[in-house]
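Below sits a lone chain in C-alpha cells, taken as the form predicted on its own.
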Amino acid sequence: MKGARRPVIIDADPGLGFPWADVDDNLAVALALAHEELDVRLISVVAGNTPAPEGAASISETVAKLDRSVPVALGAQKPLVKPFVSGRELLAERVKGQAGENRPESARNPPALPEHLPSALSAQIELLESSRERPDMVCLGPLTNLATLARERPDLLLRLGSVVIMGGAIDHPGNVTPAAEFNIWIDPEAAGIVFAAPVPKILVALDVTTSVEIAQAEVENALCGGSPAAQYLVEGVRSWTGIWRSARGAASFVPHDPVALSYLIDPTLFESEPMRVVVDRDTGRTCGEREPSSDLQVARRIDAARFKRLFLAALSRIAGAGSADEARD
C-alpha cells in the first residue's frame, strides 16, 4: 500500500524553449512529476539561468506539455544586492557561435508568459500557512526567493520539512569562476541567509552533480515513443547538448538539477556528512568544514548508475514514451 504523497515546493530558474538556456531545471520538474510519491504543490521561479518572466513562461509550457497542472509563481527578478546577469548571457559569451544554432524549434517562437501569475512570496506564504503538512522545498536556482521568505516571514521556515539546494562547490572547481558555482555566485547574500536559516538543509554541490553525465542518445532512447511530450523534451535536450558538442565535442550534459531533486525521491543514492558552509560574499565561493551539530548535510557522493536508471525511466514515464520499467538494485 502506498503512503501519503510528499508535498513539495520547487524553486527554479528554468530555460527550456529559449536559446542558450540550460534545460536541467525543466528536466528536474519532469522527474518530480513522474514520481507519484511527490506532490508538487508550487513551482516558484527566480532570475538566474534566464530572466524570471522567461523562466515562468518556460516552466509553464513544460508543465502543460507534460499534461500536468501545477501553480507557477513569479519570483525575484534580480539578486538581493548584485546586478543581474543571466546564465544564458554568460554561456553565450563563453561559447561562441550563432544565437540561432542548436536550439529547439520552440525557441524560435518562445513560450508566452501566462497572465496574472502570483508573486512567489505571496504564493509560498499562502501555501505554508494553509498546509497541514510540512512541505519540502527544492531550490534549483539562485536562493533569492527563499532568502526573501526568510527575511519577510522567518516563522514560516519552521513549516518546511527540509530544503534541498543545488549549488556551491566545496572541493570542486566552480563553473562560473574557478572558485564559484553559478547559483551561489549570482546571489551570495541570499545564499548566506539560507545557509544560516534554522531549517534542515541538504546541499548538493558540483562535487556530486558533475560526477553524473547523460548522453543525448540516452535521453533519446528513453523518449523513443514519439509522443508530443517526448518530442518536446528531446528537442530541448538536443539543443542543449548541441551547444556542448560544439564547445567540447561531446553530445552530453551534466544533470545538476535532476541530481539534486532525486534526493527527495531516494536519499539512499547519496552519501553525505554534516558541514558548516560559509559563503564569501565577494566571490561566491563556498567553504565547508565538517561540523557534527550542523543542520546542513552536504552530499559527498552519489551512485551515478542508479541515478541514471531512475532519471531515464522517469523521463520515459512522464512523457508517455514507452514502457521501460525502472531498474532497481
Ligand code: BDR
Second form
Amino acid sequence: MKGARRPVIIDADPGLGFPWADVDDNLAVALALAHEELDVRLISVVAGNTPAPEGAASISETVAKLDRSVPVALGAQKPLVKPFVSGRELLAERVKGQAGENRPESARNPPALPEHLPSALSAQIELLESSRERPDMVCLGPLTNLATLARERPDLLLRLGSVVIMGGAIDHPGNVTPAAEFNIWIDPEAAGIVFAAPVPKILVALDVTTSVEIAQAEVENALCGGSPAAQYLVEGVRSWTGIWRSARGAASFVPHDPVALSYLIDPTLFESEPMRVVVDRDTGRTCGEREPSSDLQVARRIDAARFKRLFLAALSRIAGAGSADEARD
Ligand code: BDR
Ligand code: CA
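Return the form predicted together with ligand BDR of this protein as a structure block, the form predicted on its own having already been given.
Full assembly next; the chain just shown is listed first.
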C-alpha cells in the first residue's frame, strides 16, 4: 500500500438482515473496508432505513462477516423535529399486496444488537478530540447525528477534513415523494444545519446516484469466490433486488451509498460544481443554484462505468478472488 491511510468516519443507516430495508449502506461499508487506503475508525448509526438499534445490529454483523473490527456507535433514534418512520416500514407499506410475491429473503433471523454500544455523539467527540489528522466523514443516512454534533460541539467540525453526503435531489425527482430524497426527507432540519456548517462538503444526490445500476448477476459474478462473506453479501443483495424485480423489470439496484462513498476513494470519478443548496423544511425538497464561493460541492456527473469497475473489483477482493484489479483509465 502506498501513502498514509485516510481516517474516515462512516455515519449510516444500514439495513441488511432486516426485511424491506435497503442494503446499500452495508455495501458502502464493504467497499470502504476493501480499500486499504481508507482507515475506517468509526461507524455511527442513525435512524433511517431502520430504527437505529437495528442499523447498529445490521452493520455489526456486516463488519463481523467481513472478518474486520471497527467500532460501532449508536446514534439518533429519531429526527430532530419530525416523527420517525423507518424506510423499511414505508417500503413495506408501499408494496403491500405484493408481499406474497416479493417477500424479502432477508426475513431470516435478524441480527442481534451487540451489548454496550457507545453513543454516536460521545464516540465522535472522543475520536475528533484525540485524532492528530482530520478524518473525513461520509454520511449515508439522514443527517441527524452530524447535526447533533454541530449543535453540541461546533468547534469539532473544524477537525473534520470534509463531509461527503448522500442525499437530496437537485434537478431530479425525489424517491420518497415526487420532490424529496429519502435521507433529507427523514430529517430536513438536520440537513439544513449540516448544509450551513462551516466544513467542506460534497453532496452526492439522486441526480448522480441514479445514473448507476448494478444487476444482481453482476454482484453474483463478482462475489463468486464462495467465501462466507461473499455468500452473506449475495443473499443481502438478492433480498433487496427481489423487492424491485417487478417494478424495475430486472433484478438490479441503484447503489446510492457506495457511489457516495467512492468519492473518498477516487474523486476523479465525479464532476462537481459549487452550489448553494436550500432545504425546504416542510417537504424535504433540495433546491440548488450555482454559487462559486460555496463550501458545498454538488456532484453533477459520474463516470458510471468506472465506478462499476471499482465497486465490483472491491466485491471480488472480498470474495477472495483477489485478481480483479480496478482498471484505471
Ligand atoms: C438513500 O436512502 C436510503 O434508502 C439509501 O440507503 C440511501 O442512503 C437513497 O435515497
Ligand atoms: Ca443510507
